[in-house]
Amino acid sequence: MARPRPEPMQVVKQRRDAALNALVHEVPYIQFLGIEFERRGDELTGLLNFDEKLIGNPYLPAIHGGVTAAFLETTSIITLSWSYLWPEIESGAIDLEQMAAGDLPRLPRTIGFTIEYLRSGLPRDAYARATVTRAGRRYASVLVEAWQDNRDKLFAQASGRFLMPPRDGPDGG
């Protein structure tokens, strides 16, 4: 018996590329801070560009701590919604013109989300990567950690929980 053939890698990267922008592009606070997701394999990098509208304290000058905050926690719930979903989107089962026409499927919700202001947030790009360290079917934790020029001087990390969102089906599954 013959293996199938294995799709082009164009395809799934085009796939991958689809989900990721319908997931981030449909989520309007997303919009106006203007973060912008990095994919590589199923790794995601958050990525907030710097602008003016952003600076908390034009004398130091620093980002603000709740646009820090909303980085970190957008992070979190885009890489975690990414993980939740990856398996649909590796075989195909996603319906990709469905979430590019808004319907996305429900993100997971926070429940505690604690940030640790490790040093001011300078007046230039961010970046922030999550680590999921617990995915189970009703909740889920997630380690965040933000830097700007230098991955190991980091400006900013944070822990959040998370309520995962129900799946399809009568048995959650």
Given for the second form:
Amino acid sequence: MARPRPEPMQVVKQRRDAALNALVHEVPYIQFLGIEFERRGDELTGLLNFDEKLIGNPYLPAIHGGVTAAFLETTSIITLSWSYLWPEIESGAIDLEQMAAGDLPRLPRTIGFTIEYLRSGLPRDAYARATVTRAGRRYASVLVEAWQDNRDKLFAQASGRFLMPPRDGPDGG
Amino acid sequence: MVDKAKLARQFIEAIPHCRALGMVLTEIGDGMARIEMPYDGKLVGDPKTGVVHGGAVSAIMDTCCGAAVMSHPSAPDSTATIDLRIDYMRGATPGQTIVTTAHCYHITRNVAFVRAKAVDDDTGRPVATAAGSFTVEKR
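Let's see the other form, the form predicted together with the partner chain, since the form predicted on its own is already up.
What follows is the whole complex; the chain from before opens it.
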């Protein structure tokens, strides 16, 4: 049994990074907050680059709770979109050039988001990772956690409910 | 007597992130707060439609809830969010100001409970609602 020869590494990397870049860089609010994503295979880590404009309590000082919420929600949506789009990115069904030009596929929409603040967000970079706990045809659920200095000391955790975009199909999804 | 409402207003307006998002506190007192956020291109979450990102709605909700706690008659000196749940009913109409109102409807020695609502020009159809609990900090 001969298996097909694996694709060259740079082809694989270029395709995946181009798709991720398009998802993240075409959204003004993600750029405004300074959120980026690091990728290891299909695993994503959100990175919130610290900036003075993210401060919510100038006396402590601490990151604004709304920024933390936005960071966790963004990490959830990007992670969910990423896992939802992954098969089409890998199969080549998605036109990456179109995507890079700002023509993004329809993405999940947030139904609800519940966040718990465990520690105050320190004035430095923060990281977040999300897990899709249910990926249904219409609804999806995501858990997400964020940390700064120590991976084991979360400063916030959240769960989100999302409405998936309609799938193309005979019944319109 | 310390004017808690004035203090709260100054506190909100001194927050860098609230200034960065263009938030304006238009009403505060007795555990109620109202904050407005004019439409701006940098808040957009969906470049195709121009709809504001849910995260920006979270930011204004969180601020408005905190302001409501600060303005409660038995007011704490400071507060921090313990948890916040936000439900999104629809995308805010591009170009319109988002207006949030929050009410601190119960407060104990340690915890304040708050509800909030966000609307745009079509005030009859909420954009989002929120419910949360906040710490009560005494000096």
